[in-house]
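As structure tokens, one chain now follows by itself in the form predicted together with the DNA.
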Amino acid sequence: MKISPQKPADLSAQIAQAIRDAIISGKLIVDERLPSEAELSDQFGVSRPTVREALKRLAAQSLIRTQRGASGGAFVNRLSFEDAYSQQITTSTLLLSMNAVSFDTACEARFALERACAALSAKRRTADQLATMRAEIHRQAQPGLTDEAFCASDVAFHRALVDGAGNPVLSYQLAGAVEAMQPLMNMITFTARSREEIIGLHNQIADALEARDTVKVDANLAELENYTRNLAQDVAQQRRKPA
């Protein structure tokens, strides 16, 4: 691993970047160990805190692990799914909510994802995934929920749907756009008419899973999609005017 003097970039920006190559291009294997701060200050020719603020951004991203002690150090870390998840939503919410990304945009995104795994879920999903899913339309039918336990329980039912594809890459990559959807939703008040509307749907999206109809599956989302959407601008409408 070497770093270019003449780049313009901070010494522990390079560095990181450096180890970071390493580990991408597989130079450095998971679980293996990293040379100590000291000796990395060695072999990069900087200080400490230098190689310190390098270690820091790789931890940022998941990518090292840190251990205190006698046969402690910096150990490159297996990227678990989980990691991925909340980096993802993280990044995905601030996008959304900091380049103005409409609603429309951003549900039309999730629901095409959502229906691609659709059909794979139709044909998969397990009994469980189901039982998930009837649990949470049962919660959301309950009485005095504020509409953001509503929308977390929305996204738990999408959630089951989405795993029941049984593909973990899938539900990796639709946590992101699932979730960060979750403050735009909560803007949005549902009344009781729209919430019964919205559990009528997901009863059915249940029922055509609980089938292995496919098609089905894919026109309830459809129609999902096309509900939540002009919830929304009804929404906005009044936002503008409000009576």
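Moving from the form predicted together with the DNA, what structure would you give for the form predicted on its own?
What follows is just the one chain, with no partners and no other molecules.
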């Protein structure tokens, strides 16, 4: 593991990246103990506080864990897909907010990804996942539910649909699409959308999943996508009108 002291980048960031690369490449394996702070300091030619900062970065990414005591130290952690969800969501949210991504582009990506796993969800969804979707539909119909709470329920509904595919890789990849794109789309369309229309489409999706009808699930998601796109167009047209 090496760094380039001449480079302007933060030395602690370089050290963290070097260790991260070693973990990804398999040079450092799960549960392996990292060299001590003193050893890493000598290896990289930096101060111990710089090494300590690098280890904090890795711990924040759940790539390492620390243990106290005589047999303690820093160890390579086993990162689960669930642990990585928040990072995927944060990255997707930042990319969408910092780049000029149109609503149509985000909407197309979000539904294309979800429809890709819908067929698997129709085959594999569990009774618990179906119950979660039904519970969220019931919640969405409650009088007085705030827009924020409706949005959260909307995300939870689609999260259950995605998880129903029973594929952790798909669930991880779609975490950003559902939990980053969906709230952003809701923010644009919430003033014009009909909750009754969305609840009706959610019911159709749940019914199709319960019947394990892959064709209907895909068709219902396509209808929801068209409804969402039309809403966004209506909102954009209203905003362009002179006051």
